[in-house]
Every structure is written in structure tokens, then in C-alpha cells.
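One chain comes next, on its own, written out as C-alpha cells in the form predicted alone.
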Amino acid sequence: MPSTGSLLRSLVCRACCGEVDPEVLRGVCPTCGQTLFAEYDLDRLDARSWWRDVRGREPTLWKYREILPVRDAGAIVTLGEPEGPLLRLRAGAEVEGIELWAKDDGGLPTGSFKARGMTVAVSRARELGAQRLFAPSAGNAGLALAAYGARAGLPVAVYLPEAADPRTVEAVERYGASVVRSGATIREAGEEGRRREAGRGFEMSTLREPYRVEGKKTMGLEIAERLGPDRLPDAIVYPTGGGTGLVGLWKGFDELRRLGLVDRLPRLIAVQSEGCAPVVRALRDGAPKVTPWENVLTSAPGLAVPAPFSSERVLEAVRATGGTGVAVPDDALATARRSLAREQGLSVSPEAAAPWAALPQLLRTGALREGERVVLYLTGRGAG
């Protein structure tokens, strides 16, 4: 079998410090039920030579294969994940003095950053013998799982809230996945999925398996490669639902730091809707984990996550970088979408508009400062 050269060593739990064999199909930590993370033998990598080599490889996220978990190149399930462009934005007077960039993942397969996590997670699940996959979703994750499951030849079930957009249901079913609509929120849909799939399906939910975050960390690797390790952004403003993206960004930059390729990490700034802001509230209150948000009310399905699983790790990622969180009025998302389209030529989803909507507040409070380099992460494309 052709090897990827993966340096995967083990799976570790940051909650109980347990370490388990990565060659067994696992979801959460068998000791405490929290998230497992992939660890690599980074000491075996000639970091600077590897980094130069990466730049000459085919421009998909799999060019970072040595620090991704799939060992057998034949097990990779790919739809040709391209590098998301990093675009310099034309900043108006309200953000004068800020070097503003946008990282746009709308061109990835199925139209969102969820493709990053699913290509890696589905590949590794297939490599380890998974026979059936399932996940709750607000839309984009389910769509990505359905697409990559189809590509892998594996049956997929997607559990959506009752109020899910019929267009999402149709899109998921087009890939051959089964759809179950249950509950008012993604949390309730997940509970139903775990009840029905017990003993037969492998769960691919946010932070309930080890490898989606490995795909998400390539967001940070691409930013470092594009700007250069010595020109990292001072801050990355990120729309936050389940929070895997924040954890992935932190993990990617931290591994580059451990390799000696960067000497600092950008501040990670979580943006949520005022109608569902459990992560922002926990950051504000200094809480060790989130408490469930009551009465979720937001027009952005991807932000409607009332209680992210393993929220301790999400909060840790923000705090470890000296970051913060901010909640924006829900109606500001629509305004921000129009502004990005008309002023920047970017069509984005409601979730992806959240970082743009947050800019005035972040500048007013000093969370972003004059002279800084700032990346807004646009996680998905708009409809149409």
C-alpha cells in the first residue's frame, strides 16, 4: 500500500491525560468520554525542509499529509479540496489602519469549510473499518458527510432539526444519505441520532471523533503558508457554532510552533449571534465550560448550537491565544452579507458574515487595534 508518511503516534485526551491506540476506530476517550486528539512524532520531521517541500506539492489540503492521520494513501477520500483563497479586503473608513484579509472557504466541495474536516475524518474512518457513518447537523456538516460518504461508498445518516431548510434535506438526500428530522436544535437531533444509531453507526459529530479537527487545522496551515510564518495575522475572527474550527486553528498553529516554524499564535476571536452565544458568554464570565443556551433564535443555522460538545477545548483554544468572544445582533448578519457582496464581491452564508458584522464592535472595544493584520474567516458561500 502507498504510504502517506503520516507521523501519527497516538490519540490523547486533554481532559484526563489518557493516551490510546490510534489504530482502533474510536470516538471519544474511553476513560472520561471527552475529545481525543491526534499526536504526531514531530521530532522526526525536518521542519524547514518539509515546509519548503509542501509549497511545491499539489495545492490541496492533503499536501500536509505527514501531519494528517491517514496512513494509507489509497484510503484517502477526496473531492479535490483546493486551498481557500486569502484575499486582501478594501477597508472603509470604519476600519482604517487595519490590514484586513478574508480567508474564503466557499469554494471548497459542498460549499463550506466542513469539507476540510470530513475529507480527513471519513478517510480515517474508512481506513479503520467503519461500515456506517452518522452525524447531527444544522446543514453544512451533514451535506459534507453525505458527499464524502458517497465518495467512500459508505452508508450515511444525517440527523437534522425539525425546522431544517427543505433545500438542505433535498441536497443531503441527493447524495444518497438518509435524513431523520428530530428536535428543535442540533443538540436534540444529536441525542436522537445516538439513540437510533447505537451499536451500528460511527458518529462523526463535532469533537465526538478525533479527526475532523485534523482537517480543520489545515485552515491555519494555509494561512501561515500564504502570508509566511513571519507575517502571521495578529488576530483571526471566526464564526462559532460547535467550535471545531477554533480548536483546529489553535492546533495547527501550535504544531507549527512546536516545529519551530512560527514563534507566536494569532489571537482567536469567536463570533456568535446574540440569539445563541454560549461560547461568548462563557468567555465573558470566565467559566470553565459553556452552559446550554435557552431559546435559540438566529437566522444562521450553523451558529444555532446551544451547547457545544467538549466546550472546554473550544474555550481553551481562545484563551490560549489571548483571544476573546463577541456576540452580534442577528439582524446584523443580513446587513453584513449585503455589505460583503456589494463592497467586496463576496457571496457568503449567514454564518460567514458574522466576522464582518463584528468588526465595528471589535474596534470600538479595542479587541482589534490600529496597525494589526486581521483575517476574517468566511466559512461558507451564500446561496444562489
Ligand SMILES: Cc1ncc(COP(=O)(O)O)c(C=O)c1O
The other form holds:
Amino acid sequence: MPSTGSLLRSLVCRACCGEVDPEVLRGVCPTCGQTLFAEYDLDRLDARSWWRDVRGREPTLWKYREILPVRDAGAIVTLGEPEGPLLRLRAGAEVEGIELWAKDDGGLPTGSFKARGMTVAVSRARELGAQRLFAPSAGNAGLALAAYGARAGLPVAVYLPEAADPRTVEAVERYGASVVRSGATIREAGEEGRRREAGRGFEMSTLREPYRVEGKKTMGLEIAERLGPDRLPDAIVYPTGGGTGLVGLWKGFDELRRLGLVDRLPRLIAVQSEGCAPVVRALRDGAPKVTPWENVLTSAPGLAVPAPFSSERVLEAVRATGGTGVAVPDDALATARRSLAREQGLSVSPEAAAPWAALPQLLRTGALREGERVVLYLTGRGAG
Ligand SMILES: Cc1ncc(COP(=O)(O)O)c(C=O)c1O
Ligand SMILES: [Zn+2]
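How about the form predicted together with the named molecule, since we already have the form predicted alone?
And the full complex, kicking off with our chain again.
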């Protein structure tokens, strides 16, 4: 089979500094149970000519294959993941002086950025011999897993909270995946999944396997490619649930920095709903990890993650870039969603409206400053 040229070298745990063989199908660190991250032999890449090369390749995220983990090109499970367009926003008077962009991932397969993580993680799981995949989900991750699982010919089980939208259940089942509804939030759904799947399914939850974050790092690579490595945004505003998106953005930019292609990282700004803001609270309190949020109450299912796994890594990603966190009133999401559609022609999911909802507060508090270039990450599309 043709090789992808992947420079994957090992899996490392940032919590205990352990290093393990990446050719074994594995979820978390065997020593301490925390997230494993892919490391590449970046010094074997002639960075500048690689970067030029990448720009001429077929426009899917697999063009970055040397710094993705799949080795065998025949193992790639793809639905043709196109680049999310980067659009200059027409900003109103309240954001005058800011060069405002939106990156819209609504056009990816199954309608959200979750496709990025799943195309990579499902491909790698299949390459390493996984026979059955499962994950808890608020909806979008489950949809993406079901679609890529179907494409791979692997059975999939998705564990959704009891209150999951019946349309989501129906859409996941349409791909042939089985759906179990359990518990109030993704946290309980995940516990149920781990109980039921023990010894048979491979878990694909956020940060509990090493490779979804590899797919998500392509969000950062695409931004660098589109704006140019020397015109990176000053800040990226990101709707945060489990936090892999933030970790992925950070990892993507950090690898470009280690390759000598960029010399600074955009500040990552986590946006959550006031109805579930454990990451924002931990950032504000200077805490090393998140304490679980009680009484989750938000209209955005993807933001309803009371206790993100490996939250230390999520907080680290924000802090390492000099970023911050902000919570918006939950009803501001619906208002922002409407105004994004009416004023910009962008119909997004409730989660994806959060960065737009956060703008006034970010400007008022000085988290965003005049003259800056800012990307709002629109993670998924609205129905219809
Ligand atoms: C549309 C959308 N945006 C954002 C998120 C949160 O993403 P992350 O888990 O990477 O923080 C989700 C998660 O379900 C989502 O579906
Ligand atoms: Zn470890």
C-alpha cells in the first residue's frame, strides 16, 4: 500500500512524560490514564518546501499527511473534508478597528468541525485493527463518528444524553450506528458507554484517544495557510465544550512554530455559556484543572460538558498562548445566532454562535484590542 509519508514517531503523555509505541491501538496513557499526544519527527521535514507543496495538493485536510498519524494511504477513511472558508465579516460600529474574520466549518461532512477529528481518528483506529467504535456525544461528534464508521465498515455505538434531540438520534441511526440514551449530560452518557462497551468497543471520546486532536489541529493549519504564516490572527475565539478544539488549535500552531514557519501563536479565547462554564471558571481562578459544573443549563448541547477529560491540557493550551476565557448569558446564543444569519448570511449551530455573542464583552474588557486581527471559529452549521 502507498505510504502517506507520516512522520509519526511516538505517543507521549504530557502528565507523566511517558512515551509509548504508537503502533498499538491505545486510548489513554498506560501509566497515568491521561491523554496521549502524537509526536512527529519534525526535523525530517524541509519545512518551507513542504509548506509550498501542501498548497498545491488536493484540498482536503489530508494534504497535511506528513504531520497526521495514518501511515497507509489505503487506510484513510475520508468523505472529502474541504477547507472551511475564512470569511471577512462586515462588522458593525461596535467592533470598529478590529479586522474580523469567521472560519466556517459548517460545510464539512455531517455539518461540523467534528468531521476533522473523526476522519483522522477512525482512519487510524482502523489501521491499527479496531473492530468496533463508540463514543458519548452531545450530537455532532456522534454524527461524525457514525458517518466515518459507516464509511470504514466498522460498527459504531453512540451514547447520547437522555434529552438528546430525536432528530439527532434519527440522523445517527440512519448511518447504521446504534444509539443508547442515558443520563443528564455527556458525562453520564460516557460512563454508561464505558460500562457497556468494556472489552469490546474502542472508545473515541474527546481526549481519551490520541488522534481526534490531530484532525482538529488542521483548523490551525488552514488558518495559517489562508492568512499566511506571517499574518496569523492575534486571537481566535472558540466555542468550548470538551476542549479538544482548543488543544488541537494550539498543537497545530505549535508544530508550525517548531517547524520554523510561524514565530508566535494566536491567543486562544474559550467561550462557554453561563449555564456551563467550567473551563472559563478554572481559567479565571488560576486552577490547574476543572472542577465539575453543577446544574448544567444551556441551549447549546455541545457546550454542555460539565467535566472535560484531561482539562489540564485544555487550560494549558489557553494559557500557553496568553489567551483567556469568557462566559456569555445562555440567551445571548439565540440572539447571536439570529444576528449572524441576518447580518452575515451565516446560519450556524447554537454552539457556533458563542464567539459572536462574546464579542462585545471581549472588546469591553480589553481581551480584544483595536488594530487586532481576530478569527471567530464557527464550528458547525444550523439546521436548514
Ligand atoms: C458545533 C460545536 N461546537 C463546539 C463544540 C465544542 O467542542 P470541543 O469539545 O472541541 O470543545 C461542539 C461539541 O460538541 C460542537 O458540536
Ligand atoms: Zn501518563
